[in-house]
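Presented as structure tokens, the chain that follows is alone, the form predicted on its own.
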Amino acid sequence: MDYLADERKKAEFDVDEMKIVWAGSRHAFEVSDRISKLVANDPGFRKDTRTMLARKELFKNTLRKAAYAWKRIHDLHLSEEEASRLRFYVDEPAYTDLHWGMFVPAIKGQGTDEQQKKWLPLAYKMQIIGCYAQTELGHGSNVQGLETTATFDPQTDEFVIHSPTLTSSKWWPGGLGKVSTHGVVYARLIINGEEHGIHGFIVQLRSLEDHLPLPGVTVGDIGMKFGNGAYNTMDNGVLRFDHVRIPRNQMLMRVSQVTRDGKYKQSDVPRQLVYGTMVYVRQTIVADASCALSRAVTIATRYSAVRRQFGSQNGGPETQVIDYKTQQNRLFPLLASAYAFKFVGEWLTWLYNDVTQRLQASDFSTLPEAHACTAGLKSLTTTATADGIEECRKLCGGHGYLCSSGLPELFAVYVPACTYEGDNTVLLLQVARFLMKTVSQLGSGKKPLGTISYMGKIEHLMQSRCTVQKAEDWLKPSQVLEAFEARAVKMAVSCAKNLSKFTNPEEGFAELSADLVEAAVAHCQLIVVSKFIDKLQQDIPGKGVKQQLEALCGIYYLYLLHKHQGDFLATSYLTPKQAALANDQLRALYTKVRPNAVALVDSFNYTDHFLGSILGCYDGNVYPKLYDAAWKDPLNDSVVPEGYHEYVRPLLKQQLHTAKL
């Protein structure tokens, strides 16, 4: 029985068409739909006991699943696209994530043609398993501070890889702890006592025969991490080198080379190529953010429609929790954010392709803007998603705290995204540097490009004032964009003015860093809002689909406007009356979205297996499933618990003095 059938009947749009909008294309939808069902219906990919397993058992089960997934990929002759979707829907962090997501792209991006010919076929067949060994115990964000050394020995034509200090131990690389046979290891290049910066080296770590660490290599797992199950399926590792020798041709030499006679030289390939890989990785992180947030929102929305509390009239049913405005005000902006992040992620895919084409044509003009934009969006979306998953847990009340709700594990798996591939605050400071540089160049005739082009209208934006007179005026895209542009410009200019008062710019940057971060956030929020609005300019087929997306877009930007009201008022763009009208319009949009809420999360097309949540199950039959799941916990294997006779009975019988404690 479908307990959410009445909710689904209320939908005012074509859910099947919205599924295609969410997937990005009909083809992408069909592949995702087919592969997600294939995984969901395969008992080999079960995950409902994951949070109850001890670490060793959990890890062994992950190794089994990774091998089984690889076997299924081969047996079914899946394409690269299908294989990638299968790994995604298996939904278990494993060494394969780093092998395919970091090791292979590093060799592709930084290896010469010759190196790619040698290493990629081995990696593609998984005859070697790789990790990405950059972060150290003592340094993460500050890559230039890494301490591992790679010293060239001209006598033997080798590099000597060494960990000179405890803090130079590689620490955190996924897959390193117990599985990887090879790593792309980042180290300080030293030739004749002279340093040449950080470079990548392919280093074999374990024997391909008995899997033992090679001489001079000390390697292991760094221990349990946050949460039950969650990221503990991954063997994040520690690695130390004691003068380990590798051939010279194992330095990744696409951009710079060391010759046989120890000369360091740049190749014809521009250094900027490395940025292409970075844009790619950050684009996938933004896409992952929309996925993780949409999962949490699906659980919270369905459960909010099932759960009833208070408000019973004359013995009738209580009120659905989703009908309370307080619940809508917390939940619907997260639903809108999931869609917003999806569309900005799509745009980032376009940006990556654009940057790649430009790099091949030696056009580096858009690189600084693309770098700042991807850094900022990675920071903005991962922070909002981590906070949003936790908010969804709270929206589910006490039951949200159960592992069977799926939310604690989803949060624990997702939250490291705020740190890896760039700490979120450090990234916002990089964006702020770019903004300050852009403001300083405005008088020079250099035209701001891409996502920063609004800075070209600085004179107009500094003077402009909001013209909204009634609540509906806030539905005009031009009005909204100007509000967010004016806020971003005024906050950036204010920071630049305050910076100019310092004789030492670096001192000023450090002192004003909190304000600079806020200016960076304003810039990044403008990008997300503008890309959502751009999406709505496209032809979007399907009955009522565009109208629902317009309502969600309105909720996204009006919620941001309400949340950051202080910025808009402090920059004198808005009056308090106009801010109040924005809030009136926001409430009206909640009412518009309410009958469509369950259908909007159905449009994500997630199977119950992928969601891994009793509270978010498709049929809404929550309470019997919660009750049954409780009895499956290992603690309920026996009626009288182990330890009763040793510790509880002596207490009850007042015999603790004779008990062996």
The other form holds:
Number of protein chains: 2
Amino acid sequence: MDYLADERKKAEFDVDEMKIVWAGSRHAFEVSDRISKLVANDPGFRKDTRTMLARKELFKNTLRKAAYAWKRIHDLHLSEEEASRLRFYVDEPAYTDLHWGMFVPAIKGQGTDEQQKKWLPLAYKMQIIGCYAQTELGHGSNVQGLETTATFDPQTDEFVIHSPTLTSSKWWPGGLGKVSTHGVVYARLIINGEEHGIHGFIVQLRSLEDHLPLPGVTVGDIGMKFGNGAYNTMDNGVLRFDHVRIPRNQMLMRVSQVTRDGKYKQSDVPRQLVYGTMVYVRQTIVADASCALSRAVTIATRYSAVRRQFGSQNGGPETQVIDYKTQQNRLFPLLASAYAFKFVGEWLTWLYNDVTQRLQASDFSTLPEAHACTAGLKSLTTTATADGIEECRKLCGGHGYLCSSGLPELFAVYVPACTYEGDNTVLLLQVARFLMKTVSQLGSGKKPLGTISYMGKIEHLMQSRCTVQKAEDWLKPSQVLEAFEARAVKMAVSCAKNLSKFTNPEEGFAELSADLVEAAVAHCQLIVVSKFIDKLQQDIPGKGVKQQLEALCGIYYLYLLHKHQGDFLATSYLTPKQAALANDQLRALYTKVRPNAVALVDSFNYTDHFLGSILGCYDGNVYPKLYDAAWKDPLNDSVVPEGYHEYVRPLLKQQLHTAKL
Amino acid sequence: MDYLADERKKAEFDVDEMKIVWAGSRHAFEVSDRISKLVANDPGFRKDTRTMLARKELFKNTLRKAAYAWKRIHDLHLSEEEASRLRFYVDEPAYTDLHWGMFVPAIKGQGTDEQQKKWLPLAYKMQIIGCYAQTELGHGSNVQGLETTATFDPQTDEFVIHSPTLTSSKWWPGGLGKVSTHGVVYARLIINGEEHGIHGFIVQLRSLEDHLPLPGVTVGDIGMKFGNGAYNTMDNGVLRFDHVRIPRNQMLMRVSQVTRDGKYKQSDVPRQLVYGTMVYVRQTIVADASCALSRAVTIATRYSAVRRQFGSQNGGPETQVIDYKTQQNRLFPLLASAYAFKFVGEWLTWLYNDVTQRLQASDFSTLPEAHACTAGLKSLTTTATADGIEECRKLCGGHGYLCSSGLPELFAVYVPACTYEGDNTVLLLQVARFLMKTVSQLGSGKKPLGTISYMGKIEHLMQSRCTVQKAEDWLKPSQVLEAFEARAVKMAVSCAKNLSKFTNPEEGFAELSADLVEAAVAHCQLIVVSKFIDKLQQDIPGKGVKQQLEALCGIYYLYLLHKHQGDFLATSYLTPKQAALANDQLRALYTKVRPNAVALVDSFNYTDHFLGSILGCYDGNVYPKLYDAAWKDPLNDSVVPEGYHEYVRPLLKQQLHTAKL
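Now the other one: the form predicted in complex with a further copy of the same chain, given that the block above is the form predicted on its own.
Let us now look at the entire complex, which starts with that chain.
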């Protein structure tokens, strides 16, 4: 029985067509749909007890799943695309993520053709398993501060890899702790006493025969991390080297080389290629954000439709929680954000391809803008998603605190995205630096490109005022875009003005960094809003589909406008009256989306297995499932708990003085 | 060696005197100091492996600690106050929290003298262990919607306690799952087919001989909750009754009675007493908020002083993270909030005593205001604290994600405070309702009292404009108070105006609830700001102590002013220029607090045991401790992990087809 059938009947749009929009294409939908069901129906991939397992048991089970996934991929002759979807839907962090996602790409991107020819076939067959050993105990954000050394020994034609201090211990690399046989290790290259910066080296860590660490290698797991299940399935590792020797040809030499006689030289491969990789990685992070947020929103939306509280009249049923405006005001902007991040992610894929093509043609002109925009979007989407998942958890009331709701694990497993691949605040400061540079060059005749091109309209934007007169005026995209552009320009210009008062620009940048971060956020939000609006200019088939997306787009920007009302008012682009009209329009859109809410999360097409949440189950039959799940907790193995005789009974019987404690 | 000694030398105030201020009195400081050290030095209370234990082991260890704590309390002849501090510093949620914190108070508050005489001695000696069984699977916030029934049987002079539906199962009560022998069970009283609302009943659940559930009782644990360790030490329970009979005298009858012949009557004890209890409970929640937030801030502040990243010049050490303005801008407002919540909590203690005295004199006049203000402060402080703990975790970079940082557990164990004892959004709506009522009565000559008295100045506040001309003007308390008062009044009046446009007031309230919540927040923030300012009017001894508190108070209100700039600008009390000056002053205060930051968290006087965080340890010797802690993870018990032979080796050796998976 479908307890949400009534909700589904209310939908005013074609859900199947929306599924295609969400997936990106009919093909992508079909692959995802097929593979996600394949995983969901295979008991080998069950995850419903994951949050109850102790670390060792949990980890062993992850090893099993990783091997089983690999076996299924082979047995079913899955394509590369299908295999990648399968690993995705298995939905359990494992060493394989780093092997495929970091180790292989590092060799591909930084290895010479010869190195690729040697190492990639081994990695592809998993005859070796690799990790990516960059971060150290004392250095994360500041890669140039890494302390591990790789000293060239011309006598033996080897590098000596060494950990000179405790803080130089590698710390955090996933897959390193217990599994990886090899690692790409980043170290400070030293030749003849001279330093040549940070480079990557392929280092074997464990014997391929007995899996024991090689001589000079100390390696282990760094211990428990946030959450039940979550990233505790991963063996994030610690690694120390005591003068470990590797052949010279294991330095990744695509960009720079060390010759037999100890000469350091650059190849003619442009170093800017590194930025192309960064655009790629951050694009996947933005895509992951829309996925994680949409999962949380699915759970909170379905349960808000199931759950009733207060407002019973004449003994009838109570009000569905989703009908409360306070609930809508927290939930629907997150629903809208999930769609917004999806579309900006799609656009980033386009940007990556564009940048790649330009790089191949040695056109580096768009790189700074692409770099700033991907850094900013990574920061914006991951922060909003982490906060959004936790908000969804709170929107489920007390039951959201149960692991069986799926939300605690979703939060714990997602939240490191705010820190890895660039700390979110550090990234926004990079965006701010780019903005300040753009402002300073505005007079020079250099035309701002791409996402920053609105700065070209600075004179108009600085003077223009919002012309909204009634709430519906806020539905005009041009009106909205100008508001976000004016806000972003004015905040950037205000920062630039304040910066110019400092004699030392770096001191000024440090002193004003909190304001600069806010200006960067304003710029990034403009990008997301404008890409959502762009998406709606496309032809989108399916009954009512475009109308729903328009409503969501409106919710997204009006919610931002209200949340950052202070920015818009401080820059005097808006009047308080116009801000109030925006808020009226926002409420009207909530009412419009309400009957479609459950169908809008159905459009994500997530299986109950993938969601891993009783509160979010498709059929809405929440309470019997919660009740049944409770009894599976290990504490319920026995009616009288372990410890009763030693620690509870003596207390009740007033015999504590003789009890052994 | 003290790695933070340099930081401590910088302090410009008397830390010992600040410790007294934080503790509330010299006596309170001395008790806390002595008992916290007693707990910290007792290996029986160690908690450093808590996040690694599987559920059963974890729970058994909690049972041991609870019994051991009870034994220590007796052996050392601790006073009531000392015993309570000891349980606090043991810092592990356990069934005893509910026994002492809910079961005993429920009998004291709702039981007749006779009932108290019978049950309290048993509870005091722990010959029985009790829980508080109110919340059900289908009903949390809406207590009047509880479904459990207590039907009077005049034949046998008994109540029949019954769970008529699945959703009527009791769900969540702490201590219920595995330990409690008794519970105060809330149920819908039915006499002769007629309903008389929700009442409390003392029900025995388990045999005092073999701990088995009594006939008709189904009871168990509801399963894993958010986080490692955290609330998984608690046996939150599920409970169903199948026509369980209890004697009539086990209904708690202080306020209403059922007579032998089945008559329902009210006693002359005023029902308003319930509100007095609510003020008490919420006061303790606000105090807990300042404690939890100050713990997180201690960890983040100390580690921000230890951690260095970027900015190395000429090979010298890198910049301490705490010197970055972006770090200060996130951390110092939380430090200030911890102090702000402490002082507003102290004031709530006063309020509770005041209300209690008035109630005893049958003066109910201040109750609505006291109720609104405690509801609002509970909501404001718990939301800010949960968000603040997570922000502190992020401020520690990647290492904050490790359980050994203490922050994941602190967050997971704290965050339910946003939901229990009144969902934070529901509470703000109650505050809003009170505000709307106050506004509507303003013309009636009824003078607003206490925290709402500023509404009496409405005509002045609606018209006044901020007179700040330079940044330092924002240090004047009168200036600040007027700004917060004007904002709160204007937001409330604006809501009232919009409400008046609706013909059905309840419909209007529902439609505008998001705006109403914002008006309620503005009111509550005003209370916290004004109580901090009041505190500074007192005589505060000790070199530099008052100056530091003044700086923190300034940070608290200027940070709020910046964060809610939109409110202040939308109500036209401020100009954008004046808001910018507030921001300049805020930055100046960060600079003032910076050299005192470590000493300001030392003033909380937390032991390393209580903090439970390597990143926050007093001596700042973080990295060796992190490194050593890693090796204690169960995964490091063996060099080659369990599962290697079954699931990793076959993969490496290309023998997966024969592997058993």
